[in-house]
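Just the one chain here, laid out as structure tokens, in the form predicted alone.
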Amino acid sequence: MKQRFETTLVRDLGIGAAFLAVMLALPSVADKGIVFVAGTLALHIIFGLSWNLMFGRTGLVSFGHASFFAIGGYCYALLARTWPDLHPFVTLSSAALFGALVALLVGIIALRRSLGVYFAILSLALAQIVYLFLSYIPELGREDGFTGIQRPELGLGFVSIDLAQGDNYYYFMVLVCALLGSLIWWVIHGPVGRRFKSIEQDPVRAEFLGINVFANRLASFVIASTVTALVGALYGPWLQLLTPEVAHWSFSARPILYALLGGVQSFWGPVVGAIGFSILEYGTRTMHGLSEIVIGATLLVVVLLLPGGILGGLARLKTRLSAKRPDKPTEEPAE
């Protein structure tokens, strides 16, 4: 076991270095769209690793994941507009502890008594009241939005930067969100992860083990909505918008189809999903009124030719190639 964490490690950061210096690389050589696209790209990911943490290794399903999405963008915009002084790390966190406290509550009340569907409608109504509430609060900009969400001066002691300049905001958020899919890469292959994984296959036999599984669940939940709510505060000032739409249903569904359509027994499977989404949504961008039917068939096709997503289906080639060769044991799919 030692010997496959320390392949499946040194296989992912070699992944994610080379993934991270394009990112890093990209406002050199690429115009401003195309930036934005990207930006926007790390912070979905993010978006779709912590989903995943839940339904890839708990089993629990959440229709309702953008509710923390929004809790953490407008409570950091909120903190932000009424203290302007606060340094950024303590707004941000602020929003993500904010966002952990609901999804502890949430939890606490809903773990104990629903679980499967129920769970994932009781998610969707969160969501739903969640989005009611932003559209008719006037502090909060109501169907308009909350507006006017600036980017902050990061003050590190020795050096001042603002992240209002060039691409500072960019590499900024690139970077936390670097150190947010490592923190989902940790939990997700070290104990932690495996008393998860343990919960999603059988949790009858878990709990007959001794792995309380109402307070690991409750873990992952809370783990993966305070991720998104740092995820929701770095997106207020990278749009300087925020609309009550980022709590909708259908803002929701995008973690689901990230996961889905790159494969939810990888780590890297809301990744690849996340960015096969994006080059979908840029490339069908002109056709008005034809991108939503080209993107949602694209979809449904790779679901349906590769149910374990892109991933899933180039693991069982790999696996049906090696079986031919019989010279060569059978490997065992990429984790």
Second form
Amino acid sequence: MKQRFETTLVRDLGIGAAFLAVMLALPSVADKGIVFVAGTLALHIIFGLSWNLMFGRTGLVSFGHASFFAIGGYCYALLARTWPDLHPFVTLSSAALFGALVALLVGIIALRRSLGVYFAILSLALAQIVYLFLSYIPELGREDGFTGIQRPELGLGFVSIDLAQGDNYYYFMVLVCALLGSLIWWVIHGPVGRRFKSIEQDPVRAEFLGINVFANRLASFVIASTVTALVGALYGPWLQLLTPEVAHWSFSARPILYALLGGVQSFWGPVVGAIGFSILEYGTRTMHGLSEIVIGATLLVVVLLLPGGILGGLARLKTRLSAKRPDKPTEEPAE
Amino acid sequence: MLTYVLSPVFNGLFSAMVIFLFATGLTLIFGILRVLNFAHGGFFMIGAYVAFSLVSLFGSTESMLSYLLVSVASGLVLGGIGLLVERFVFRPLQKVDEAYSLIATYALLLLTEGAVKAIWGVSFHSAAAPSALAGIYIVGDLFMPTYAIFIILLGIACYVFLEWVLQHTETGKLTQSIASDPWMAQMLGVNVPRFYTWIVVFGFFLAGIAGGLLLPNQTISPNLASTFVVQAFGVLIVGGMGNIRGTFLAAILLCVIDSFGSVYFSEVPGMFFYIAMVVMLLLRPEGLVRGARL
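Previous: the form predicted alone; requested now: the form predicted in complex with its partner chain:
Next comes the full complex, this chain leading.
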């Protein structure tokens, strides 16, 4: 078990470091449009990973995950406007904490009585309340959105970095996302993740084994929502604008698509899904109507032909290939 | 004073019947195939666009007969699409996990939105109600558009008809038995797969006909698909997981509450639908109408 954990750790660290290096090298080789897409992708990857921490690990189908993205984003924007002199770390963590608090309240109410499709629809309804709320409050910009969100100055004690300068905010975002990704990896592969996994596989048996199913589901919900609130808080200054659309249910569908497209069983599934989706979206951005057709058709084909997502399909291909491999050595002695 | 009560009730009933007409096909498909069809709104939208095209093709929206014929025609077109969707999407989905049917139907929703943009463009369109429905009745301070009265009566008629079919006809009883235990029905010699096909075709037919009938109710644009979907899911679940009676009652309950909420808290219109929905789900997670019947 420990052996396996260590090989996974080494492999994933390698993949993660290589990916991080590519992301950090990007601004020096690619144009501004690509850098913008990559920065947004970094946030979406964490968005997808956090959703899969609930679904892939404890079997919770949340349909309102975007509401935490929006809560974090608006909370950050409001704090930054009211107290512009606060350290960005304080503002960002306050937004995340607020998200955690809302998630705790929602989770305690929603998880006690409702699971499965009920939980999906309940979270959808709660998210819709957040969406309407954001569209009606004048202080939050109503449907026009919250405008003029500044990229802050980052004071690190000995040195101060102006995130509004050049690509600084991009680097900052990518590094924070790398940290969040590592955190999710650690949660999934640690003892907590194994407890989560047992709940996903069989909640009744997990309960008999002495695992508090409710508390663990709540934990996965709160962790995922907190991470998402932080990602949302990073998103406001990146776009310098927030609209209620980030709380809309079609935005909640995003992390679900990433996870299912890439594969929910593997840690890297949502990452692969988010990258694939971004490429599709970027490639079809100028085509009227065709964009939806291409994305929709791709999703449909993946679901119908590759249940288990892209990574699930690759894994099956690999086992099929390695099953055939023993044939080869038997051919050689025959010569 | 009476108008402060009657007017919200009337408006609530109207929006309830709009949601109910939209949600009947969704309820049937969910009740029997257990597929929560995200794309239902998309196909409803296509129904509305097909009806719009037919109306512009034949000129007038004046006569009641052409309004009804156009609605039925778009229902038939959608039924045909339903046949294809069942064969190439829903049937293969029976074999994969439930969560994947959500992403597949979401993909279908994207496809319908893309198709509408590609075929009809992104501009807004609207069509007037036939002249027979263009009037308005005024009783005291209560304004009742004829079109709204027509939709309310139509919704009730649709409910009564479906309830009668499900309770009193052979097909209805067969539907009930398949909904409650498809495996046993299969054992007893019912051709369940073929039945599924017909249910999907009928569900799509209902989506198309609703698209045509509700065309005068709204301007149509590629955003139409997502307008009712969340509310329809709400009445479906509050009603009790896909039975017609529950959907009907939940639509009335939620919409009338919402209508009162919008009158007394006018700064947050539409919010009370979801608040009522959350409260109902917490109080009665099993829904208004319990049991496996449709």
